[in-house]
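Here's a solo chain for you in structure tokens, the form predicted alone.
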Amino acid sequence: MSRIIAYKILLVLFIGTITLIGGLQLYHHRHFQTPIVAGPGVTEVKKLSDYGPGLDGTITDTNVFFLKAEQEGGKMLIIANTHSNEPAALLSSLIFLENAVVEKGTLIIIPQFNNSGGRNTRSGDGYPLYFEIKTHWGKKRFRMGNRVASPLDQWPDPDVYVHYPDRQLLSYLDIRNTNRTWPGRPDGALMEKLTYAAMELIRKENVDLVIDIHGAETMFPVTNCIVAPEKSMRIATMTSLTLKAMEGFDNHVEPSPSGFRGLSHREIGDFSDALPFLLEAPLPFLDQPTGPKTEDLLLNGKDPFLLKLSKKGKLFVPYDENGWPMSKRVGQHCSAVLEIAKQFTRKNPEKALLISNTPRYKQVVKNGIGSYFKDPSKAKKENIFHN
């Protein structure tokens, strides 16, 4: 009997140790901070709670960076990490944040839109907790997040999410998906308050263009594209054609569905005067028939199972032994953002938006993402913010 009791005690201690180690890892992940260096173009930093008081004091509140030129012009908002397991969005936004100079107009950047999702993970799917980007001064570490906000911040989930204001029935998880809760409401669930605050920012700041950056599976048809509603379609089409002709990569246009509610590229256009766009770049990491979900797969996009599927014509993007590296995805996003601003300026010269000192596709692929990140140890303290 004493031997059995001893075994039980050892088993309890073993389980307790494993639980403690795992809990500490998740705790450190949730509270890990990545330093961001505000670049030469940043003129003001606000909080999203300045536009939606329901966020004040919550982990969902997040930084909003303004890059305003002396010359008045158009206004563009970049939203990144709506889905925090699509990290090319964050990296692209930081390239603009740390480098861009706005010569005319205003650029507004929210690099960590779903701050709760960025501090969440999918341990059951084997997600790495972090990934690192090489720079000339060392490695810059980032949290790998989840698609939806953490249940630690918004709970419980309903059996069915009833979207406001259309009352369309969506999956219960969509109440924590910040690309399903637009246009939000001030007295709703926390993620609805988040998207409502963003809508208030767009309306109060008279934003002309909103670009929501994402990534999608190679087996998903809506990938490697620009998603746009009717009001944004002309600029999206001209952007796609120009990128193909001038920079050599495909970025086709997909229409925003009018019958599927809660999407940023639908609701922003319907509830404000802004022209919304959603950018998708291929993200092999999110495909299901892959090997282990490693940091290498996330950064390089190389997987033998996807290569076999590509040879059988099962993918919606070209795929070979080179995979889909992060630099290619980020480079596409940078070029698409700059080209949308350029096409808008051509169509609306009285609201010109001129952005310089930001790389395009070929430069990012050639030089690497990390070459555009500033060394926090050499930056002024007042220019460092944490993500």
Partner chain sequence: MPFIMIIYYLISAYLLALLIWNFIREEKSVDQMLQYILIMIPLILRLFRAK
Second form
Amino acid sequence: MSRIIAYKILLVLFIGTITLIGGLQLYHHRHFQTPIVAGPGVTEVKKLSDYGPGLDGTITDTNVFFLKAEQEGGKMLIIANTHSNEPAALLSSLIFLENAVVEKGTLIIIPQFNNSGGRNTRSGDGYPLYFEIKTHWGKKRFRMGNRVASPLDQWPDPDVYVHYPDRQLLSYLDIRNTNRTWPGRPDGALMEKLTYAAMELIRKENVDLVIDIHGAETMFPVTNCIVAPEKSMRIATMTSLTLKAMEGFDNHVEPSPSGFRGLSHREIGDFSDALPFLLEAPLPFLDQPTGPKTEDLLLNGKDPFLLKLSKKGKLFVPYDENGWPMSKRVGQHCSAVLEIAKQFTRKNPEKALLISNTPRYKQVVKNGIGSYFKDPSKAKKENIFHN
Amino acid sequence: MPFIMIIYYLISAYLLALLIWNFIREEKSVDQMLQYILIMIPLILRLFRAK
Amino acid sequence: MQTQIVFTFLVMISAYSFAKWRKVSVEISMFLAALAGGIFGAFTKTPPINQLARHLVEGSFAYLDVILIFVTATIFMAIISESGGVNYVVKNTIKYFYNKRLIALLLLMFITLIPGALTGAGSVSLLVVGAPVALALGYLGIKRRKVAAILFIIAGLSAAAPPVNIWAMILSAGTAIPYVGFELPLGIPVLLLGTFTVLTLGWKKQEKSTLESALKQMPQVPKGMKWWRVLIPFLVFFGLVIALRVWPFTLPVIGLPFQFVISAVFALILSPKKINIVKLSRDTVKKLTPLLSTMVAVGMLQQIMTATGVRGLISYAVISTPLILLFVSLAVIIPVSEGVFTYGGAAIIGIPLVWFLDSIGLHATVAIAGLSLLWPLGDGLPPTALIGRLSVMVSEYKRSYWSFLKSTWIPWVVITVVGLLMVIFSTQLDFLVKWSL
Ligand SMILES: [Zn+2]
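Having seen the form predicted alone, I'd like the form predicted in complex with its partner chain now, please.
Everything in the complex follows now, all chains and molecules, and the chain you saw is the first one.
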């Protein structure tokens, strides 16, 4: 009898310790803050809950940064961290947020769109909890998030997710995926409220261009590309051709399928006057046949298995010993965003959008991402923002 | 917290209570005890809202 | 790096084999394999040692929602059983259809399919309706060995049947393919294969029996049990499923576990005899523990395998295998992976496999449906043999396990062929998915 009790105590101590250590690390991850330093262009910071109901006071509510020029012009919205396990998006948006100066028009940035997903981890997939970017003042630490929102904020999932308003049936998991819940509804699930508020922002602020930034597997055909619906196709094509000719990197155009609902590049175009674009850069970290899921793989994209598969022609992007460093991916996004603004301005001079003090592909690759992040310990307090 | 989410915390708590009860009553198999306690891990951390 | 990954894999296999050899359960063996792999991986910081606990804990969450479905659905079915509902239905099937063999066999097949279809676990079918159905099949003059074989195959098919198919859910979640449109690609083969099985194994009357003696031996049904007392809880459940699809924008998201809880409350109220729900829940959880701890251990194993690169290695191996060889070997690999890891097999082999099949242009939903017909066969293979052992147990077959397993060979082969053909011709069969939506 006493032996059984001894076993019980041992097991409770053993598993209890694992649970406590692991649980605390996960708890800290959820509550970890990365300070964002508003740059010289930021004129106003709002909350997404200012635009739609049901977000106020929840962890899902997120900052909306406005960079407004004195001169009126076109309006562009950049959305990052729709999928928080595709971090090139967040890093690119922060380069704009901390540096850009808008000379004409308005730039609106939501750097942590699915904030709940950014505070979630992906069970079963063995990600690191954080990743760090080197800067001249030290390392800037970011949370590695998940593709879907945390069940701590939206629980339970349905047995099948019925998309609003098309009634298309989607996987139960996708009701927490903010690239499946567009255009959303004010009285739906929390993530539907989130995308609804973003739709309201787009409609109320008369946004002209919306860019949703992502990353995708190298073994997935829709990668290294700009996804655009019919109405955005001209600008997307011009952007792709110009980037190839002027900056020398590939970024082909993929048409947004009209039969697959809930995606930003489909619904934003259909439910507002804005032109949506979705940027994909290769993200070897997400591929299945890779070595350990380390921070190094996330940042540098070097993997022996992918290299072998690339030689057999199984990847959809060029791949060599150098992998796919984060700076290349972020640089591509920066150039693509700037080029879309430029092409839009050429077609619509009365709605010009002029952005300066933001690096393009070659500069990001040369100087590193970290050189564009400001030291929060030296910044003015009123310029530091947490979500 | 929405009403239905509260229900799910209650369901989790009920299952956790049943597992603890079975764990305490288990008199023979250490294997079985370890199984009970493994299942408790996600339930406890969900109830504490860690994950 | 590759050598390190291969060694980590070997360490995990050794830990698993050693634990099994020391008569440790499959569930705990998987946990120990994950732990050993994680510790070995920590030597090269994949994962770092201070992250090991977190990886185990995080992995344990992978199938939390599935665990809640298992528990609530099984408690619901246990209430139906405890109230006498299952015995009532089985007894009446024998009473009215004793001389209409085809109808009797098909009805008993349906009864066995329902609990597994609702929970995604064939073991729930056997735990809840296995014993009375086995009795009924015996009274129809079928030998015990064949009764066990029928129960094993039908329970396996019930797990594959819609609406809940855990293999398909794991594969869909792991490959970002929507878990929708599975109703017909799963439902039609399950019904056809089930009918084929009960007819080939059960059509011949091998032992003499009479209706009177059969009815006398069947378990007592509590007084006051009426057909509507059994039917209403199921109507409530399916009513909720349908209502949530018809009015998705006016009703809130309820989720399967709560739907089962609501149905269970109805079953409890309608039961002709008083049921001690706390005791019943406690006993149900005890019976379910192997399944629940499997889901936790599989999640941990999956997490550690990914963090150490072992899953990538397996995935790479799958992608590099020549296509024809791959298809042929699936007939063996899939059941064996289930026999060793239970649901873990779907996560470890299945996810990379489906990624690959999708990338070469096959229709992922149909291919997943086809594959998920093969996985339940593995539940008859050691070391786990979860469904096989339960089938032998509830049918009270006393001879060797292998003689039971041999008698399943006809449906086994047919199911394998159908499953593989569904994978190979998935693109041509995509109309099944379209009609489901
Ligand atoms: Zn994405």
